Every structure is written in structure tokens, then in C-alpha cells.
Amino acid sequence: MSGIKDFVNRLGMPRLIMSIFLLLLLIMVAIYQLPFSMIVSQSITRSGINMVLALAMVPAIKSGIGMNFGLPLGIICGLIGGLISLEYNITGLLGILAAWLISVPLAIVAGWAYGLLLNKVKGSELMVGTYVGFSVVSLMCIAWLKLPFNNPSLGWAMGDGLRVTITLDEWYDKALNELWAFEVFGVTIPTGLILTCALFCLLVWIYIRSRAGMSLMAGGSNPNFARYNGINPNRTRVVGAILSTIIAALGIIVYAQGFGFYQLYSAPMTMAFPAVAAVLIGGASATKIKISNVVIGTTLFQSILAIASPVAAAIFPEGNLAEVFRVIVSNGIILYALSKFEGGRFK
């Protein structure tokens, strides 16, 4: 009994939860005889094209700015460079790269500004990172509106104004899904798309060991201590804040390739709650997160949504039901990951 015990506290009740529910999908899916394949097909293409972004709550949670639920911010510094790749009508992989360099800038301006202001208002990190968000993503709905792109592919037929959804198919969808790809019993590797998230999972693991790092985590974890070694916290806490803005805004480009489209308008503005959740049920906390708990929690997310939709139009043939079900359970995982949160803990 106290073996159970002990395995259920290291794995974590949140965790153990969704894991037995996606057992449970899985059951669902022999149950109906769902094509298996396709369904971890899609498990396997949604958790890499959502992995960048929950990514950038690593340098965030390091440096003790905690859940970054500005992330809509750097979201928005990777719509605007996507957008200017497609506006000069860069396709395939070099589209996919000239949208980050051009994101990048952006970031680091819209990270520095960020974290400044975070330093003015420590211990409230969580409400003004989220009124940053959603205001920057107010903003930006009046801003699409009036930016000077002329490639007509990008706007409305009739009037002024960028379309709410761009698709890419004449630039680069599915371009990073696709490269490498092969399957293996039916089921597709899209082996470009998993090597760019291991890269990029390599990188961040690579800055947090260098010294550059240790700084950014000692400042994070134990300000007092720091300052008497030389580490100025105020400036390790915008250091994070650029880095997670950066990689929002290369995540945003990863996910839009991978689905196919821009979405713009209000669709970024609660983009941060996915990613929250998945590191939250990936056992990470508002001051402690590690590369793993990125990637188990984004597998484990992911694969819920991907399995749920299939399965729920198998139970639900009528109508949408399918998406209405989907919508729930993804908004219910998110609900219960953050009602766990507390105290900079999962209970």
C-alpha cells in the first residue's frame, strides 16, 4: 500500500489523472475501432507544433517571474514577422526562418519593455501579465486593421484590413511537418517537426547550464543570495523575460506551419492557458520547471485533445458535438491544472 502511496505522490495526482484518462481514450479508440495510426499520427504533430510555446515558460519560471501569461506578447512579435515573410512571398523553409529573424528583434524589445515593467510590480506577476496579454492582443485587433501590407493574398476582397485567418498553403504549410517525414506501421514521423523542438529543447537546456544561466537561476530562485554575489535579480528577470518572449514568438510560427494558418485578431489572447496547463501537468510549478516536464505535459495535453475529437464523434455521430466535446475537454484540462495551482505549487 505504501509503495502505491509513494509511486501516486511522485507521479503526482494531476498527472496520474490525465494519464488514466487518456488510457481510458485509448480504450474508447479499440472500443470503436478508430484508425490508430492516425490518431497517433496526430498526437505525435500536436504536441511538436505546441511544444515551442509552452516551452518559453522555462526561462520565465527560472528567472522568478513564474507562469508567463504574457505570452500573447511574444505571440504577437511572431504574427508580425510570419506576416512580413508573407507579404515578400519568402515560401518553404527560408519563409519559415526569415519569419523568426525578423521576430526576434521584435521580441527583444517587447521582452525588455516586459520585464521592466514586472519588476515594478513583483508579487502581482500573474494578473499583469495577463492584462499585458490581452491588452496587447486588443491592440493589435485595431492595429491589423490599419498596418500597411499590400500582398493581396494577406487582406480582405473588399475593404481595408487584414483577413482573420491566412492560410499558407502558397508559402509554408506543414513545411517543417513534412521534412524528413516517413511513416512506420501507418503511422507518420514528421521527423522535420521533431527535430526543431529538440533543438530548440537543446538550446534553452544549454543556456540554463552555462554561466549565463546559473545566473538567471540563482536571481530566480534566491535573490538575496545572488545580490551578495555580484547577480543583479532586477536584471535576471528581464533577461527571462526576453528569452520566454523570443520563444513565444518563434512558437507561434512553429504552431502556425504546423496547422496551416495565421490566425489573427483576438485568436492569441488565450494562448498562454494551453501552455500553462500542459507544464503544469508536466509536474512543473511557478518556481521550479524543468525541460521534461515541457515535454510530458505538451505529449500528455496534446494527446487528449487529438484522441478526444475522434472519439467523441464516434460516440456523438450527430452534429458538431465532436467539436463542442473537444472544446470542453480542452478547456476542462486547463481548468483543472490552474484550480491545482496554488501557491506556486500543484496541489
Given for the second form:
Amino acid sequence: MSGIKDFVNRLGMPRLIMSIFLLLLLIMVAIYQLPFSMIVSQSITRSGINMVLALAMVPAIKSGIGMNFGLPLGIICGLIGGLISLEYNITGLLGILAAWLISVPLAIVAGWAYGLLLNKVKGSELMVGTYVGFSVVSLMCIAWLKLPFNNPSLGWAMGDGLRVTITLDEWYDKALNELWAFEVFGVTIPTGLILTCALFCLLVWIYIRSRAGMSLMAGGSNPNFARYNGINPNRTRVVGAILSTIIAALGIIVYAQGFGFYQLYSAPMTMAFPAVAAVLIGGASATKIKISNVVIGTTLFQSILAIASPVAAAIFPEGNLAEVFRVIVSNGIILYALSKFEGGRFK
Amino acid sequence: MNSKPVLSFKNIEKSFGDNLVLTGLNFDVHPGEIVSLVGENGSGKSTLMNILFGMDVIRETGGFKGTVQIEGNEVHISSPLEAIEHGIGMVHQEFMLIPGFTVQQNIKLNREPLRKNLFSRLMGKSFDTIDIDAMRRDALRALKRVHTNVTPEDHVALLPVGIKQFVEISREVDKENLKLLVLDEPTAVLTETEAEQLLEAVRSISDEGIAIIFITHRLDEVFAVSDRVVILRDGLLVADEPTNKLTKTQIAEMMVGRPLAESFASVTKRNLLDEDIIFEFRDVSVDMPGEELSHVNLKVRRGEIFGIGGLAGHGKLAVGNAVAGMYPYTGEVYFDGSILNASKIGEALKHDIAFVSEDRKGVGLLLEESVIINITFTDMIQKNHYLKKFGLITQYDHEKARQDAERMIKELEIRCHSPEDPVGRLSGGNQQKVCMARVLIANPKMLFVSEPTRGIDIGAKKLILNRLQKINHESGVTIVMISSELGELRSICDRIAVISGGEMQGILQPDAANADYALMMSGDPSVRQEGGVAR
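Return the structure block for the form predicted in complex with the partner chain; the form predicted on its own was the one displayed.
Below is the entire complex, every chain and molecule, led by the chain shown above.
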């Protein structure tokens, strides 16, 4: 009995509940005789394309600004970088690389301003961050109409402005997913995507173990201790905001290439929530996070979503009830994760 | 005393996981008796009191073995409220008073004398009128029993720290069925005269037949007030004797479990040059809330241990905090002959000046991080030690940090299960040792320590003071020690400055008369002297 209790304590209740839910879905997959290999492939791909976005939470939490609800800010920077790479018709892996390179300087500037703002509203980062995200997305709805992009594939057939969704077929649709991809037992392994995620995780891991990363951590976990040791916690918070924004920008490009589209206008509005929910489920708190929390959390969360869709479609074959069901599951998990996130601590 | 005991602990055993913290504890407390409960930090005193008060921590960690008896009957106390119903009262180290309420409201909180009115006859007891006169009368009587003259209508927030402690005791005494009162380090925040008054009050409460458990680190008080001493060490009851059968040294030795060397190493008169000034304050005023300092001049000679004493709230703590850049100051700070812009974060550290803050938990430690990271942090950030370099990239060298941290853990006798444990899990004294280890490992040229021994036991205290003396004598580190404990300053300092009311009162030799110190601390201008090289 105590052995079980120990195990549950170590695993954490949220991860246990999510694992059980995942198991139930897998049983449904068996009952409805859905194609198992396709579902596993889907889970891997979804987890991979979302992981870098969730990784953006690491520097934010370490630096003490908490969960970065202002993720859409970084996403917008990534989208601009991506659109510029499309404008100049850079295709394939080179296109992704170009998108990354262009978005980084934008993200540095945006993250710096965001960090300065967060320093002025200490204690309400969560609310302010959320609204920074919302405001920037809304502002960009005008910008998408007015920005001087001339590539006809990006705009509407008639009139001004960029399309709502831009299909990446012509440029780099699934370029990372399909890089060195192979099949085992009918399951597609997106080697390029997995390597990309591993690379970003490694870079962040190296950073948090460096002198700069340790200062960031000290500034976040005890600002007075940091000052006593000659570290300016306001500066490390700005650094945390910049890094988080950069990773979000890189992350949306990874997401878009795997998804196949750049989604503009109001699409980025709520993109912070799945990322926050994933790391919470993975075992992070408002003050503590490890890379393993990101990997485990994203995999659990996105696998459930990937499996819920076909299962729902099998249970409710009529109309778009399946899509409704998927949205309910997705928001239900986010709500569950956030409900456990009280008083700044994840219980 | 042959009367029936008020409280008996029978074979109490408690473990946290695999770690046994109390082993087969047996002792009784009789009516009207004052029992001192002493022991080092982490010896199990707090755990025992948590058991007595049915705190959640005990139940959540698997309960305890053995029984607690009150007046001969076995009781199962599962919440502090039940403990109160059994007639057990407690005065906490931290003040459990509502600052915005008056003294009488605090004393009678939730036990207000009530009068029926028309409305409450219809709506029930919650709508009764509070009988202010009866409340005032009760409060006055309770305050008188602890020899305190406070107006019951005063707001608690406005009272001096010392008086609050008395208000808290009055509240407990006012409870009609009070049989046993637990005082947890009640004198820790009091001045000497206040402490004496408190001991006086404790004696008169016990004369009324109330049993008292008195937890303290100050052995003088044990002898001043208690009938019996119970000594705990590592969860074991090592002595339960009438106070007059023991000496102070015996108690101290039983607490730490080894013989102590006679007193602290005495200060040898050394050749310190009055012209060789390493550190200087010129007309420095510091704006630190609650510890303001105004227009202070002081000079510290190279290689000395310079003490700064004074009462709490009089500004002595501002000295270390200003140099560390925690609070803004005006005036000039000189280090090694050149001006030091100490308000810039990290500037003092760059000059190899290190600090131990008086606020361990708030400033001194990263509570969630491991002992290793806490010990090596300053050295790593300031001097790039414990870092492996790969071109531009640095990586924390955990292995090397662990080795050095383990060396410090051994030298300072820091008690922890593993150096990887978060430092927040250690007891207060061990946390203080970690703070010391953090600065010692960085080999500073000059060290500011604020209240290095506050709230820690005699063994740890001695170790820390000896260690300070050792680095001063052997490595020539200049030390400024800021402390409320005069005895401790006098045991290791070469000179002691006294700060009162935010102003420098003068500098005394460690062997100056007690009366001189007392007068200076009270800020009496008649004794201000041109001592040493300070002014």
C-alpha cells in the first residue's frame, strides 16, 4: 500500500490522472478497431510540433516572471519571420532556417519591451501577460492587412492583405517532419522533428546550467538573495522574457511546418494556454520547472488530443460532433491544469 | 512535588520517514512547576510541541507512537483548538496578534463577554452585544497578572515589540481553564530589562498553580526561572533534573553531547595599526525602514574584528545592508583607500567584500535549491569558480562543487541528509551555517556578518564564532560583526561600536564595564566618548 502511495506521490496526481485518461482512450482505440499505427504517428508528430512552444515556459519561470501567458507576442515575431521567408520564396529546410533567423532579432526587441513592462507590474505578470498577448494579436489583425507583402500566394485573390491561413505546400510543408523520416510497424518516425526538439531542449538545458542560467534562476527564486550576490534581478527577468519570446518565435515555425499552415489574425490569441497546460501537467509550478516537465507534459497532453479526435469520430460519426468533442477535451485538460495551479503553486 | 502531573508524555516516538526524531520520551509536568525544555536546533523540541498541540504536520507524516496524558487521562489531541479545550496555552515565537485590534480585543478574541439584546434574542448568539466594560476589566486583570501597564484600548500595532509579548501572555492567562502554558523562546525578541520582567511574570503565573513549559536557548534564564530542566539531544531525553542540581556547563555539554572548551577563545591584544584603515564610513545616512542610520562616521582597521552593537530597531543592521547595496545611502564609503559606490548592485562583492545577512530565509538562501548550490553560489557568480568552460559557454561543475561543499559541511558540522537536499529543509542553525559556508568558500578580504547567531543553539553559535575568529587570525580577513548579543560581541571583537537611535554613540573596548554599554545603548549623551579612532 505504502509502495503505491510512494509511486503516486512521485508521479504526481495530475500525471496519474492524465495517464489513466490516455490509457482509457487507447482501450477505446482497440474497441473501435481504429488504425493503431496511424494514431501513434499522429501522437508523436503533434507532441513534436508543440514541444518548442512549451519549452518557452522554461526561461520565463526560471527568471521569476512565471508562466509566460504573453506567448502570442513571440508567436507573432515567428509569424513575421516566417512570412518574410515566404515572401522571398525560400523553400525547404533553408526556408525554415531563414524564418528562424529573421524572427530572432524581432523577438529580442519585443521580449525586451515585454520584460520591461513586466518589471513594472510585479505580482500581476499572469494577467498582464495574457492581455499583452491579446492586444498584440489584435493590433496585428490590422497589420496583416497593411504590411507590404507582395507575393501573390500570400494575399487574397482580390483586395489587400494577407490570407487567414497560408498553406505551406509550396515552401516547407513538413520539411522537418519528413527529414530522415522512416517507418517501423506502420508508425512514421519524424526523425528531423525529434532531432529539432532534442536540439532546442539541449540548448535550453545547457543554458540553465551555465553561469548566466544560474543567475537567472537566483533572480527568479529569491530576488533579494540575487541582489546580495551582485545580480540585478530586474535585468535577469528581462533576459528571461527575451529568451521566452525567442523560443516562442522559433516554436511557432516548427509548429507551422508540421501543421502545414501559417495561421494569422486571431489564431495565435489562445496559443499560450495549451503550452502552459502542458508544462503544468508535466509537473512544473509557477516557480519551478525542468526540461523533463516540458517533454513529459507535452507528450501526455498532445497524445491525448491526437487520440481523442479519431475516437470521438468513431463514437459520434454524425456531423462535426467529433470536432466539438476534441475542443471539449482540449479545454477540459487546460481547465484542469489551471485549476491545480493555485496560489502560484501546482499541487 | 507529589501532586498528580498536569501533563505526562509516555514513550513518545516520532519519525519523519526513516528519520527518527523522538525516541522513547517520558516526562511529567506538575501543577505550579516551571520546566525548562532545552536542546539544540533540531533536537526535537518543536516536534514534541507539535505533538502536544495536535498540529497537522504530525498527522500528515504518519502520527506518533506513545501517549499524552492530561491529569492522568489519556488524550488524543488532533487540533490546536482541542489543546486549548484541554487547558493548554501557547505563546509563540512569532506574534499571533492582530495588529489593527486593540489590546483588549486581542486578549478577549473569540471569548468576548457578551450581553443579550433584543435583536440577538431573535437572531441568536452571534448578534449579542459585546460588553466593552467587562472586556476592559478582564483585560486589565490579565495584564496585571503579568505585571504590565498597558492601556487596554491601545492598538497592538503601535506597541513596542517587547510589550506585544506580554499581551500575548495575558491572552493565554485570561483563559479560565488554563492549566499548562508553553512559552516558546519568549525572550528572544526582548531587551534585558524586558526579559527580566517577563521572567518575573512567569514566576507569578506559576505561583497561581499553572504549570509552565519554558523553551529557551538562554541558559541564564533556565537558572533564573525554572524548577526543573529537561534536556533533549537528537530526539533523546538526556536529562530530567531539578535545576539546582546542574551547572550551566553541564547543561551546555549535555545539549551538545561533548565537553565544551572553556568559554570562547579570549581576544589577544594584537598589533593593529590605527593608521591602516581598510574601511570607512564618512557621514553615512541609510534609509532602511525600521533601522534608519543618520550621519555615521566609522573607521575599521585592517585585520580587526569590529563589533557593532545596539538594540533592535536602532540602526545597526543598516551598516551591512548599505554596503551590500540593499538600501540607498548618502555620504561616502571608502574601501582600501578609494571610494566605493556600494549602492550599485554587486560593487562591494567585486572588491571581495562578502556579507551574511540577518535575514537568512529572505536574503541569505535559495530555499528550494540544494545545499551545494547555496554554498557555492557566491563564489561561482563572483569569481567564476565551479564552472567548466567550453569556448563561450560555461557549465556549472556540479562534481567539483559537491566536493568543496562536502568539505564545508564537514568543517562547519552542517547536519543534512544529503548535500543535494533543498536548504529549506534544514533547521535554522544549519541554514545559518550554510550562509557562513557560502561566504567562507569565496575567500573574502572583508566580511560583514549581521546577527550571525540569532535563533541558533549554543553548539552552532560557538562553532560560528570560532570560525570567524579563525579566518580573522589565520587569513587576516577583516570582520565587521553586527549583533544584538553583547556577550558574543565582547567574546571575539577588538572594539565595539554602539549605535542607538540611528546615531553612533561611541566605541568601547570589549572589557569595558557593563554599565558603560548599557548607558550607551540607551543613548544617554553624557557617556558619549571619543573612543578609539572612530570620531
